[in-house]
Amino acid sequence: MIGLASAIAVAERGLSVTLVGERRPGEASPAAAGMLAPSVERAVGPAYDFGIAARDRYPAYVELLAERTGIRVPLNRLGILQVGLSEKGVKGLKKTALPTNRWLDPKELRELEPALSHAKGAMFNPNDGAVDNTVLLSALRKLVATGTRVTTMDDAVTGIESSESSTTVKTSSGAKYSARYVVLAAGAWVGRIPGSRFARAVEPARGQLVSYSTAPLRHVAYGPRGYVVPRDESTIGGSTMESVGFDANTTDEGIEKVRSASEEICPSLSLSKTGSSWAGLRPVTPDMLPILGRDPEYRSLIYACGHSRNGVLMAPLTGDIIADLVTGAPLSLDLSQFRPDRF
């Protein structure tokens, strides 16, 4: 999903890109629940900043992507609700809210979620939410296919080469192509590629999910051990965080306890049949926030990986953000705090 929303943005700005990759299965894109969730996965300075900005772009972004496809990508900004479960919870929540943030009591959280009716109130996060990742990944893919500037290559890049002026892109095919900068968005496998030098910091983190046949929530909830996604007439349950490499199979206790940590949220979900499961692939660093710059050292070469829980929320911020270190463009946000060269 980032390198898809690269190159539509390099795109756009009159460039022509190609875009180098293959699928793999356990890619966080697509296995992903799509939450936008800014003020409950929270980063601290100007990281914070951004996230709230990728959340904001969203309504103009999925505009743009119906007008340019006819695809229109369901985006839920209904707000996020936080649970609490216990007086310890309640607590927790009040203590460490937003001053966005408003507190619903049981009967006001009642009203809004009867399915909720349980639960000792929530904290409610406005604007937060979810977008649809299965649908806004067949828009960005039907915007690259048809769009003549960007060409799509489908081989494994098995090296890069940089130097300021340009870097080669070499691949298991044995082809080689060089531009005058090259981005790497390579998901949990970008450590991977020898010469991505930054990028071997990002390491895969499993996360396994599960699908209820019934939408008993119009809003997101967060619980203490998971979160429940509604989707049309289904509800995503998650998730877990594994170091098991690239291991992207279920499990039986994985999955158990994302039932459990789901049903506790939203106990109805337990009549209701569950659909499929699967897992994915995050692309994690060891502070939870991206790879996003250039190298300090080759100029031609960026990168845009590592966004770990957060890949979803970023991307057309992302792409926006690439196209703005390609063309030289001021940048209207701090990007310090994602360096690549900072661990």
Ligand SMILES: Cc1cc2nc3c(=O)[nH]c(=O)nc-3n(C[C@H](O)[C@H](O)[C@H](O)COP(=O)(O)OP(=O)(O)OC[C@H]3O[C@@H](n4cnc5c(N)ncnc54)[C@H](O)[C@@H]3O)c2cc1C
Contents of the next structure:
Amino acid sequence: MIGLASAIAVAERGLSVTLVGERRPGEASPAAAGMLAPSVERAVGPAYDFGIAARDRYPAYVELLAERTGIRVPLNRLGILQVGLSEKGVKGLKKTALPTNRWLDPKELRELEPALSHAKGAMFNPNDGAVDNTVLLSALRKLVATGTRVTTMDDAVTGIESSESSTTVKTSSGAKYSARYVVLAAGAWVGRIPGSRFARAVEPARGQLVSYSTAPLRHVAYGPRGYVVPRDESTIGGSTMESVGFDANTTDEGIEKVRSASEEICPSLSLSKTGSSWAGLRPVTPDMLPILGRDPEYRSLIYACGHSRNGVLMAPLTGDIIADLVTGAPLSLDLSQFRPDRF
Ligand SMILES: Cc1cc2nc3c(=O)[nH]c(=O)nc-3n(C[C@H](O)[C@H](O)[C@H](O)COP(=O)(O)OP(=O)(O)OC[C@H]3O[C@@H](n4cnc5c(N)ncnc54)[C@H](O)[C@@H]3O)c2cc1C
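What would you give as the form predicted in complex with the ligand, now that the form predicted alone is on the page?
After this comes the whole thing, all chains and molecules, with the earlier chain placed first.
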């Protein structure tokens, strides 16, 4: 998703782009839950402001995609509920509340979401929500396929070599591509590409998800151990956070944990049939913030990786930033916390 959004944004500014990539089991973008949750998955400082700006970039972005592709990406901006299930949990939620938050007492919560009537209240995070990341990916792929400025190459990158004026990408088919700018956006695998330098800090963190065949909620809801996300006529429950290398399989234990965390938030889900379960590999950094910006030594190498738990949230805005960096446009956001050489 980061590679597609970056390629599209750069092409929109009139430049030609070659997108080199291959599909792999465990890709994060199709696996994700699609939450746009900067108020809950909360950073501090300018990174927090970046998350809010990323969320608020979405309405115009899905509009543009609908115009260009005919695909309307479902976007939920109803707000996210952090459900309190114990006195201690309620205290914790109130203590860490943002000025933009509002506490809903049990009666208000029941009126808003009858399926949460067992809870002791909830913290309401306005404007957060979710996007259907699978539909978003389809729209991005369609835009790339129907446009003229992005050429896609189905190939595995085996190494990159950078100099001040250009970077060369080598692939397993023996091809070599040189460009004035190369953007590294290879998800959890990015640090394994020889020459990727500062992306070596990125590691895979497996997340397992389940889907239920009913949709008792309209809002995304977080509980103490997980979250549930309404999508179409179904609900997604998540997720684990595991360090197991590049193993993208689900486990009985992981799925059991996710189900129990989801059903604790919304008990009626336990009555519904579970559909599929799946796993993906988040590209995580030690501080859970992306690596976004130019290589300090080689200006031709640009990092757009390590988006950790918020890559869907940040994809459209990351595309804008990459297009600014490539075209030399002034940056409107503070990226200091995302500096590639910070680890
Ligand atoms: C279970 C789960 C739940 C999540 N929930 C959310 C959420 O609710 N909200 C949110 O904002 N984020 C969420 N995320 C995080 C989000 O999915 C990621 O941060 C984001 O998708 C990363 O996008 P990416 O393009 O960097 O990586 P990916 O989607 O993994 O894409 C990387 C691409 O690079 C390709 N590639 C890798 N190496 C090479 C190579 N050497 N040569 C060629 N191609 C290569 C891969 O095959 C893949 O196509 C979740 C992730 C998971 C796993």
